[in-house]
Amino acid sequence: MRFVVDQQVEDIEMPENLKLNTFLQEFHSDCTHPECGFGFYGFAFGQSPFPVPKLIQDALIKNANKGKYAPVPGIPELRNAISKYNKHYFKMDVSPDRIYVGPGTKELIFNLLEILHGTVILPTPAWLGYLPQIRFLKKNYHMLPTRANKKIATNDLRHLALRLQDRQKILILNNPHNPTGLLYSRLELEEIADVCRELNITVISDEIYAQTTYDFSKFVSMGKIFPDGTFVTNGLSKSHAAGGYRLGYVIFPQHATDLKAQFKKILATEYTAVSTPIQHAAIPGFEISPELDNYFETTRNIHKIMGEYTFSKLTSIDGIKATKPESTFYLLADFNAYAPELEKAKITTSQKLSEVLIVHPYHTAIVGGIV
């Protein structure tokens, strides 16, 4: 028996920072040098290093014997838990009904571009993960490149926007922003504001890294900014270091009624429900506790004190160039100082940077800047 495989996902290719870490995975070092027998350096993923808070595995064991069906948007106790958790950190008064529970924001963003209609704009650079998803949905999308400041100018955007012909654009912002580690200000997502209101720009904010940011009192939500026109996504993976929990919430734009519906639709038809059990466990991962706050404390400032070490030792070679990260756990690192040297080695992308570094006498994974 043969099976066909559909074009659409024939032509998909798996996002590179998925694929090298499948690679590693499995990646066992056959090298002969007697030093190389720790494997590698792992650079590559974007995974907290830090163990889940101990009140939300202890909830999940408590939890283990939810084995019914949970509501579409989500358990009413974990959307008010979430509702609480916005109005307390990023002072946004989200009333429950807005919020909508999903398996992981990666799935909830795919699940909004699978609704809304219209041209996406990407700025770049960008997490790996969404240019796929926009190919796999066939959406129509410019890259929107961002200048030596790697955020976006307002008025490339305004430039841009005015060229599309849909009634309706999709810009994708990412705050705080995988992979640079920079932080939009207040007067930056404002004046991208003004120009989505002026030429009926919806903005899908995807905030996952907020809880992340080294000065967490200079963040700011597009979704405080913009909440007439904005989706925000946000969850534990980051924040809570909780990537395997798979879950996420988007926060839908006041007089979102009719929307809403149809996104109810598209989740029953897809998936039914996120696993009952999770979102009990996720509940005091969202209700405000000293435990909870002394944990974001912590891992925020460690993630700092790697930001700013890793930030400093790459930027004292000569020639290389680096983002300063304001919050997570990236930097974006410039080689083009190198590229005549690189070239004479048949280095000619980051990709193949990437793939050069994991091999002897280097041992050590990165991702390649390629979006």
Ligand SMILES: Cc1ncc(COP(=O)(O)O)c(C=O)c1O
Second form
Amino acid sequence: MRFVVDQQVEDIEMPENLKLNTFLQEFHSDCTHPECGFGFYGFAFGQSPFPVPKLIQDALIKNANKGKYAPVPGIPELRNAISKYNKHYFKMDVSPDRIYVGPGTKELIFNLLEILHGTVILPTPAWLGYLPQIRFLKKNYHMLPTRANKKIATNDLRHLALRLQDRQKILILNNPHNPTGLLYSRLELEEIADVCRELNITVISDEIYAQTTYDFSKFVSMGKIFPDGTFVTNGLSKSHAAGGYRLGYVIFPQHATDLKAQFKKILATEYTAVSTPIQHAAIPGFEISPELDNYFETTRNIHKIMGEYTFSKLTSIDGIKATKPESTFYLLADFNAYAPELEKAKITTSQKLSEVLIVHPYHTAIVGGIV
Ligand SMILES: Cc1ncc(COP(=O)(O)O)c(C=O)c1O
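I've shown you the form predicted alone. Could you give me the structure of the form predicted together with the ligand?
After this comes the whole thing, all chains and molecules, with the earlier chain placed first.
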């Protein structure tokens, strides 16, 4: 039997970080030398290193018997808890009916791109998850390269949007940002929102790293600045170290009643609802408690120590530049000063550099930046 794969799928590339994972596995299995049995320093995967908060683990055990399908947008108790969580941490008044729960924000962003008409504006550098989705959906898109400070320049956004013919444009904003670790200030968000209002740009604001902001008082949600035009996505994956639970949520813009009905149709068609025990387990993850507060504070501080240490060590090497992270578990390093030497060693792409760094005696896993 010969199977023919749809061209649309053939055209999609495996994400760089997963490619690296495969490379690592193959490297280990193909190599019989004892020195190949190494562990490695992993900076390549968006995996939080902490345990899942105990209260979430306990709730999962307690709710293992919940075998019924959940309502499509999520169970009411969870949507209520997420609403209160947003009020407490992000100072946003969001009624539970604006909140839809899904199996991770990656899927929810995909679903939003499915229902929203228009050309996508993707600022770069960007998390490597967006582009394959945009391509798979055959959407029109334009990259918006950022300048030296690696943040969206509002003038560039305006010029690009003015050139686009679509009556609606979709900006993918990622704040705090993977891979730079940078955070947008309130003023920067306000300036972006002004352009979006003026030129009818809808915003998908991926805020999955919000809780990891080192100085949490500095984080401002785009949902607060531009509530009538922003879809905010967030979830358990990074802040609660529970990527494997596959639970995220999207907050719909104010007054988007018709759109919610369309969205519900898509969710019902594609996955019915998130696993019911996982939804119950997530409730204490969004309830306000001293235990959770303490967890966020401790993990934030550790991210800060790691981010600042990595930044200072990297930039102490002559010629290497890096973004100074204010959040997340990433920074973007620029090795171009070493391009001539690397070229002599036949290292001409960042992908190749990441493969070589794995094999090198220090065994360091990083993701190449190709865009
Ligand atoms: C910027 C960004 N958005 C979304 C995701 C995916 O999150 P989820 O686990 O909620 O699908 C990641 C994970 O690496 C990410 O880095």
